[in-house]
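Just one chain is shown here, as structure tokens, and it is the form predicted alone.
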Amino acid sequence: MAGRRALKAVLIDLSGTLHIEDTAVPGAQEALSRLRQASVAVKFVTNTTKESRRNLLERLQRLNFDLQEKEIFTSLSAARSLLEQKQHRPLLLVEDGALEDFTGIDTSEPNAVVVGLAPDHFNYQTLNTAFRMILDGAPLIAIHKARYYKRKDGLALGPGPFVTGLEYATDRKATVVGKPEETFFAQALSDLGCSPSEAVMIGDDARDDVGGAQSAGMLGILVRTGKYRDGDEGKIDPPPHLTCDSFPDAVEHILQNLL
């Protein structure tokens, strides 16, 4: 911690770090309770685009996690903020369960393309519609560009390959709003009253969670659950502050060494 200020906040990834679909990482609930007893703020930051923030909260509460909706900051929230700021009317390529977070956004005669994780909508016709819109000048907004994520049945393609395909076909670059973008982490910390040098991020994605957080000035802890694969810690520079087996180990390290 030399050269760093006292730790004030812990940002925690959700899918792959606290849970995988409807199964909690062993010991994660108890570890979160221990962390809450320390003198640090806790916020949950996620790139998930499969479900709304409310549905995500209900899923986590069913797994006996102690959290409130206001503590969850999602890439859907960041995307909505950008759409409102730019007054875009989006073609939304997200799962139906996530549409709730865009309630009130005008989607008539769309003039922007927003891509999240949408397995039920990633078909030729829909992607070709997006392709033509982008060629005609519509901005391409990626809620995030994760390569893959972890499901109970194994790894699965994320939205990144589809966003990259649209970029390749149209020769345009997407605006990315979720992790690992520095602006995402800045927004997540904005209401906690602390700077990046006073925060640590825990996640299972070396690039998007840990690499992004460290580029923003935070410490990053990589857990070997979820989408983690052997050697992931060597894919970012600088390497993670710590690589450990799971969320409870990350919390133990914070309580013993960072407070």
Given for the second form:
Amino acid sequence: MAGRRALKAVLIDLSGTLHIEDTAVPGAQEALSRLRQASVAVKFVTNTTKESRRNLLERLQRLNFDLQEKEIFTSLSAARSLLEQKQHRPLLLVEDGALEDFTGIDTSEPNAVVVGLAPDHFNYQTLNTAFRMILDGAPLIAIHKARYYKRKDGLALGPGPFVTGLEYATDRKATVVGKPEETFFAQALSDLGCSPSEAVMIGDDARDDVGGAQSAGMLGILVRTGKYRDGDEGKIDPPPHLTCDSFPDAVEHILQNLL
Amino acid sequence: MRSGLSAMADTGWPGCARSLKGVILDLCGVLYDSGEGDGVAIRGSIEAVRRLKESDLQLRFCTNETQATREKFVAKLQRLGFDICVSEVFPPAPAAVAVLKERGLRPHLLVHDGLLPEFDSVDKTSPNCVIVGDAAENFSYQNLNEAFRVLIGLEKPVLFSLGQGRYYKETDGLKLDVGVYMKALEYACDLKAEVIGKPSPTFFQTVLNDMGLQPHEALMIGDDLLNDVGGAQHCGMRGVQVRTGKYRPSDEKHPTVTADGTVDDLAQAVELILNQRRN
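Given the form predicted alone above, I would also like to look at the protein as it appears in the form predicted together with its partner chain.
Full complex below, order starting with the chain above.
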């Protein structure tokens, strides 16, 4: 077995890993407490685009998870900083609940299109508007390109399919700011003072969580909750460092093997 | 090098018109622009079709029209003044029905309401495939999600796309076409769709068979560089692009497809063709 890595940070996905909608994964709260007792930094990274950081924090606290707002890093945070950098005025195709994270950004006479998870906006009319803007030169920014996610009533299309469709329609490429982009993971670790090789990611999405993290130089642990489907671990190369039943098992593995 | 009198070496446009035996026309963007009501005939196109019919060239219409049945949209074109009949027109839906029957498939349909009658004879219970057409307003998140769920729930998912166009022109601007939603579902389900309609070579071959012609004896005229012109060239036909419909100036500098010729509109194309054949 390879020598132990000096683990300094653990990145934890939220939806599908710590909770599914308004239900916590059994034993997750306690597992998080155990993890915090070890000397590792913890960050909660998510592509969730429907909710602001404040909303996420409130929901997790209602489910008895112990965390602070500054430990949450979302792809919305990543998108906002890109908009500020380039001084774009965005057409925001994001859920109402997420708009809060864009307060202060000028959205008049938009010259960029930002696509998040926004079923209400993915209608024919709005997509046509976005399409014509992009064709005329507006950059397309994708908060992430998840294929689908798990809702209480089954699987549902994520923003990825719509971004792909717009890319095809306009023959342009979107700038993706969320998982599994390497910059997302690098940005998430930047204020923790550690390199990717000193960090591990735990998530339920083989490609976006584990694959993305491993491409960025981290270890990846795949959990069989949330959107996980049988055989997902075989869909990425290299395969996950570990595939286990749920978050508490992942924490157990870290405490016993990686510290 | 060309010999003085023989026209054998004339392979370029418009010289190639001399050895043509048939012309295949796209409909939307060549004959007419769609929009409110019946849409609008493109200037000179009605006369151009009439002139082609009076010539010794065979004529067919090859379209990816999937918002209405053959009977309905041919009737619309007749109302606009075009001399055209159902047997001359080749749209994707009938070809799709044939494929379903051949392969014993039952479809979940994500298509325009106007196209549904084309599938009346088809068993749609317990779908084992999805067909996506130019559904326009029916491309709601909910409908797409339904189609996605059918596919993701199948052990062997099969997705048919009636064409793969990126956009088309209506009187009030450019609009997203079926190809965009095909790509969306391909991405979501990690599969590849089978295209029925232009630019599928099988589709063009059906038209050529009906005309009894070899590819090099036919010319395709369309507004879509990739699906009309590129698709036709891929089969061995010549392809000419018109500057009406969804044409954009950047089409004339495309990295992979170069039209054999680019003309202002169908009227100009037909003028050039018939001039060549007069001499």
